[in-house]
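Below you'll find only one chain, the form predicted on its own, shown as structure tokens.
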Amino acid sequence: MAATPKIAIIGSGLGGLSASIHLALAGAKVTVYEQNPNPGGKAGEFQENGFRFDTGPSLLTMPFVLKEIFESAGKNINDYLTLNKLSNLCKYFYPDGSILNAYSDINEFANEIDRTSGDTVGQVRRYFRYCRRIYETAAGLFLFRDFRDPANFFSLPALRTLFLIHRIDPFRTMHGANTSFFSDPRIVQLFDRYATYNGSNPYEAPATLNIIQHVEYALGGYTVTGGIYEVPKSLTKLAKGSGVTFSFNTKIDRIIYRNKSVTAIKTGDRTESYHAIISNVDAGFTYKHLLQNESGKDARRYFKQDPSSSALVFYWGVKGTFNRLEMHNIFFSKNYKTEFDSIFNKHSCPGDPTVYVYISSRINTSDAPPGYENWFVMINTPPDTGQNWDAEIQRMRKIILEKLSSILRTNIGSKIVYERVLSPVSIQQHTGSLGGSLYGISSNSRYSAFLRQPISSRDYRGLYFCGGSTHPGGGIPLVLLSGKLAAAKIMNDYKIGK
């Protein structure tokens, strides 16, 4: 292409930021449009009354993916970010009063399970060998490449992966696989929890998702000095330094297309033409609102899949210091199957939810005033399908407070000095995720984990996707990879940098 390609990216989430950097470095003219005043998408932050909160992701894994973005620009990640490897990934509280620390060192974690449960060190080691096998077999094709691209799908490495398809365990559910390794239901529940990392149900999702445990334990879980929001903030700085233009407080109303080729974006009374467009917005929202067309092959297939779960988040400024808690904490429900049945089948908030409490001020002391803590308190919920969320917020707040107060033996409600709430409705408003569904579609069938929105549209030439609803999935590293894959596809299609 003779002229410098003009690329528009709708949304400045981590996927859009990743794509913008790769494209700008290759020589494209890139403009990122963001409806909010700041970048980050779901990985945002806010500060109020002396408290700072990350609004979404709370753990960084596969840091080499992030590091590679900086290296591609000739920069050292250490000049932008300080990553801290966690020694204790999460502290688990069970309804029977037992407590288990999920140490990042697998041997130490295995000893903890051996000490606190009916399962043994040998079982844990065998399980993590199994998780590593899934990663080693699947990652090359399904995480680091666009496997729907024929050039990748019919390559020798891909054919080898397909020949060894049984090694990624797609024919059992996560729960079924986990019960084959462990006899203690508490340990099964712990590892079933990883289905929630992409908004799925462990009793239906394929055991292939047990790849997540290898990523978190063997490759490490990290926090970031200053908070997770430092990641999009530093990527925005890198993008600007690479020549990317940002247009904040700019809502995109339509993607304009003609003869099945996208040509422009419309914002207010202004229309801007582009050679290619990347949507870093939820794929369902893109079809329904930006394209206003749900009849294409990709859209029809996408809407046939079950949506992922959403979340209800309470951001609490809490008086006091709770020494029993770690940075990441889980308070499990008594009956996990009932909890997921409520979310995915009854489309209601569970009566006994598993509660996640993230306290970033444990490491970033400036995130809360002295003598206080910032609690990010989250439960998994169904997406918005018309529920009375005002009533649900009050009901779940009461249940959560009773649960935490009972386990921590303190009236937590009396300690709250600040509160903000994020519901499925407000998630959709702020991020464009349909119904507040955090990851687009769930992986609640044997094949749905492999049927996420493709990187490039099959219905519109020049339209590409990245973000949590797109291949390869949700979570910081996968979203960053989706942006890299979208950029690589555009570079190949438009001969950028060649």
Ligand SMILES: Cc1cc2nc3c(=O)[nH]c(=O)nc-3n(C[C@H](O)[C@H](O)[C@H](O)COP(=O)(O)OP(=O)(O)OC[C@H]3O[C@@H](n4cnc5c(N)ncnc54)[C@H](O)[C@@H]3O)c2cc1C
Contents of the next structure:
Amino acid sequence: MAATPKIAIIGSGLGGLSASIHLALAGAKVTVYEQNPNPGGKAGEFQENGFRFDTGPSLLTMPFVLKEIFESAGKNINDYLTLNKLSNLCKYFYPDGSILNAYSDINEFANEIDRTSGDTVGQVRRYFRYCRRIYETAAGLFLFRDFRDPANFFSLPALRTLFLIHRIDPFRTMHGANTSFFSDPRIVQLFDRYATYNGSNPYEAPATLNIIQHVEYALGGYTVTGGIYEVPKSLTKLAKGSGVTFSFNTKIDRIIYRNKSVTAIKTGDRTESYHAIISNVDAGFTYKHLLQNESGKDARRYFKQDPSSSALVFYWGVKGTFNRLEMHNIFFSKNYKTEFDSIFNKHSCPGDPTVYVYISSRINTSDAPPGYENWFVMINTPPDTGQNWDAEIQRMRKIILEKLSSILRTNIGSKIVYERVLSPVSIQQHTGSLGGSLYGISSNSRYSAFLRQPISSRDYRGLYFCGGSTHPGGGIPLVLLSGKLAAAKIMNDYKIGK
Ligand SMILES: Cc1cc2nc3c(=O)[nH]c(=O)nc-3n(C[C@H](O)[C@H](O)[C@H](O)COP(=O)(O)OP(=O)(O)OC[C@H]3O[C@@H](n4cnc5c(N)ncnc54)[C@H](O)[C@@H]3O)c2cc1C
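Could the form predicted in complex with this ligand be given as well, to go with the form predicted on its own?
Expanding to the full complex; the earlier chain stays at the top.
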């Protein structure tokens, strides 16, 4: 292609930011259109009444993926971000009153499990060897490559992975595999919880998802000085420095196509032509609203799948300092199976939810006034299918407060001095994720990796996808990888930087 290719990216989520940097560095002319005044999408922040909150992600994993983006621009991540490895990844509170600390050091964690449960150090070590094996077998093909691209799918590494398919344990459920390693139901529940990292149900999702435990414990879980929002902020700075143009407060209404080729984007009464377009918006939303066409092969396949879960988040400014809590805390439900049945089969909020409490002011002291803490309190919910969310918010608020007050032996409701709520409906409004599903389709099927939206559209020439609903999946490192894969595909298709 002779002229410098013009690329539009719809959305400045982490996937869109990653794609923009890689493409600009290769020499493309890149414009990012973002409906909100700020970048980051789900990884946003807000400040009010002396409190600062990260709106979405609270834990960073696979930091090397982020580091590599800075390196590709010839920069050092340490000049932009301070990452802190957590020694205690999460404190778990069980309904029977027992408590378990998930230390990131696997030996320390194994000793903690041995001390507090019916399972042993040896079982934990064996389990983490198994999780590592899944990562070592699957990551190269399923995370770091666009395996749906025939050039990759029919390559030697792909054939090797397919030959070793039994090592990634796709034929058992996560729960089934975890019960084969552990006898104490509390330990099984702890490891089943990792299905929620991509909005799935451990009683249905393939055991391959046990790869996540290797990522979190062996590769490490991190927090960021200043809050997770520093990640999109620093990537936006890097993108601008690499030549990317940003158009904030610009909602794209339509992607224009002719003869199955995308040609332009439309915002208000303005139409801009582009050689290629990346949608960083949820794939379902892209089909329904931006293309207004759900009849293509990718779209039809996409809408046949179950959506991933959504969330209710209460952002609470709380008076007092709660020394029993860590930065990340989980208060488990009594019956995990019933909880997931509610979310995925009954499409209603669970009567006894598992509650996650993240307190960033534990490390970033300026996130709350002295003597106060900023609590991010989240439960998993179904996506919006017309439930009465005002009523659900009130119902869940009461249940959560009763649970936390009983375990922490203090009336938490009376300590709340500030409150804001994020629901599946507001997640869709703020980020465009259909029904507020956090990660596109769920991974409840063993074929989900093959059913996810591919990086490059098979229905429209010039249309590409990145972000949580796209290959390789949701979560900070994976959406950063999806942006890189989308950029690489465009560079190859348009001979950019060659
Ligand atoms: C409550 C919550 C907790 C989470 N916890 C974690 C965690 O601890 N660790 C982790 O790794 N991940 C976590 N995640 C997931 C992680 O945040 C996401 O996977 C990731 O940030 C999504 O990035 P994305 O690239 O898909 O873009 P998104 O964040 O989905 O952004 C899409 C962007 O597109 C914009 N947009 C949409 N429609 C339009 C339009 N028509 N025109 C212009 N712009 C548009 C939106 O405004 C948005 O900025 C969490 C998510 C949530 C919501």
